[in-house]
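Quick heads-up: it's one chain on its own, the form predicted alone, in structure tokens.
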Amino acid sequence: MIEQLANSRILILGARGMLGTDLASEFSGTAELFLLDKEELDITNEVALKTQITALRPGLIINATGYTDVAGAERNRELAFNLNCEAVKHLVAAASEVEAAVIHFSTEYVFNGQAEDGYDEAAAVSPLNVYGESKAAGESFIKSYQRGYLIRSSWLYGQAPQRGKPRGLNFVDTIIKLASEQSLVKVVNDEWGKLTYTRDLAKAVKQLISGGYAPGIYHLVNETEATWYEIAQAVYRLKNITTPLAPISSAEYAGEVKRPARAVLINTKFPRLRPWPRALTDYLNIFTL
């Protein structure tokens, strides 16, 4: 699909955020590209979306936005889904109109987490909390859209800040802050899942596109499977921390939101990316607060 957009355009909603940062650059060269975040196209707006994408015309749309707040979901039900579902549903028909390609970002919380296996790509959704049900509910479109690709991914990291969370941090930087804070850092460790750089995750997506693979659903995401305090270990261990680093329970963690314990990702239709402890490593040799 690469050499059919080699004389076409690529739009990059989200461009700034923490994975569209990474997907710029990583599709920087292949074609005219176009790159608009919040502050130049707000995608919940129906017309002025349809405005903008009839005007470019483009060939292939990646859509990095989201509402990503898990606990400000649970207070922010109509904001979360207007964003995660509603835009969602008028790119697609904007995107039909112009005949683009669609590719579309959704997360492991569309399922509950009680799979012992896991979650291939043919695995029913089962949200468990306002942010999966919403990002459940967007899945439909692209599903049903002749030229959509639906990407889950999960546990990302990257080096663009996280815009949309509170702290504007990601986990692994949230981990060297807190240890620099704090006298001890605790780290829940009864939730399994794949942390995923985004940078890996953007070759990824190139990948998939140059590769010629049909729409469709795909898992891309660092393999192999952790939890959160396993993760922190790999942190501590790369950054030589001394701070304190103690297990947690979930049930113990200070939070409002039900999220799934085991909620991983298989990835059964693309060559599976590299595990996270060499990613991890890589980040944290290239990026430091």
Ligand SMILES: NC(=O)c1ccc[n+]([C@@H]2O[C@H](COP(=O)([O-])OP(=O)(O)OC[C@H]3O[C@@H](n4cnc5c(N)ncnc54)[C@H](OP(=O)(O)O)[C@@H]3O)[C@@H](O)[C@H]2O)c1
Second form
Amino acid sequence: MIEQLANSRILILGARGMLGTDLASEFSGTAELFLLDKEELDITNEVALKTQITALRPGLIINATGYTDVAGAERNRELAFNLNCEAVKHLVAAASEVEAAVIHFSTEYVFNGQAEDGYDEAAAVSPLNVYGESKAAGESFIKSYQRGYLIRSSWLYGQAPQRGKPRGLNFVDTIIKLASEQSLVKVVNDEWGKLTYTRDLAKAVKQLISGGYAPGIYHLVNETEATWYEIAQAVYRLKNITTPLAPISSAEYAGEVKRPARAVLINTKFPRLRPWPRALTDYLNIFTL
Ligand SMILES: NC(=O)c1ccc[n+]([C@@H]2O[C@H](COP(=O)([O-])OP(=O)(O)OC[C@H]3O[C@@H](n4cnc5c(N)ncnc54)[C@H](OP(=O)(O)O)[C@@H]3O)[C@@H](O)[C@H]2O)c1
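Moving on from the form predicted alone, please list the structure of the form predicted in complex with the named molecule.
After this comes the whole thing, all chains and molecules, with the earlier chain placed first.
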């Protein structure tokens, strides 16, 4: 849809978030880029959003914003829906006025995790918690927009802090930190997912757009699935950590939010991304706490 990246105007929203930061660097130099985050444009302000999009007239809008605090969403349902659903509706309306394509991100949390074989792009949504409900509701506006790309991904980590998370630390950095602070690190071993490096996801998004892929739903994830505990084991190996590590069940973890046990995204429409252990090795070689 945007074959000539070099001549296009691209607006990235949430450009200083964990994923937004990598999208901004991936697209830099390829197009005329406009990078905005909440300080410059609160996308839940419908008038400000429309005014900005009308003024900039981008050919492509990449929405990397999101209310991403899963536990917080249970207590702040309205805030989660305002950003993950209402703002998406207004974004699509404004994009449609200037005929801009929209890339929007969603999550494996739109599924209940009961499908043994995982979820391909055509699977019906079945969220278990408020975060998943708000993301599923937002998805519907992208699905019905003819220039809309809905990209689901999962278990993201990257160099930039995940700003929406209370401590801003991704899972990999959390494991390294806990191992330096505790005598035993306990990690859930009965939830499966596909750990995905934001740098790989950003590269795939650029490939999707420059490769002329049609609008629609895409599942862009590093392969293949693992449990949180298996990922922690890999972090330990790569960082030579010796602090004892123990597998626990999600019931023992005592989180108050219902989470899908096997929310495994299956990518059938795009070349598969590299395996997660290779991406993790790159990440840990590049960046350590
Ligand atoms: N993290 C994951 O594991 C994961 C997995 C699958 C899908 N996703 C999706 O990927 C997207 C990016 O996630 P992320 O982990 O990169 O999140 P993030 O680090 O929390 O980044 C989100 C960015 O959006 C900004 N933002 C928040 N409210 C805004 C508003 N009203 N107007 C404009 N900007 C606003 C945030 O700024 P402030 O910090 O100032 O609020 C932050 O810079 C989200 O749609 C998320 O649902 C994430």
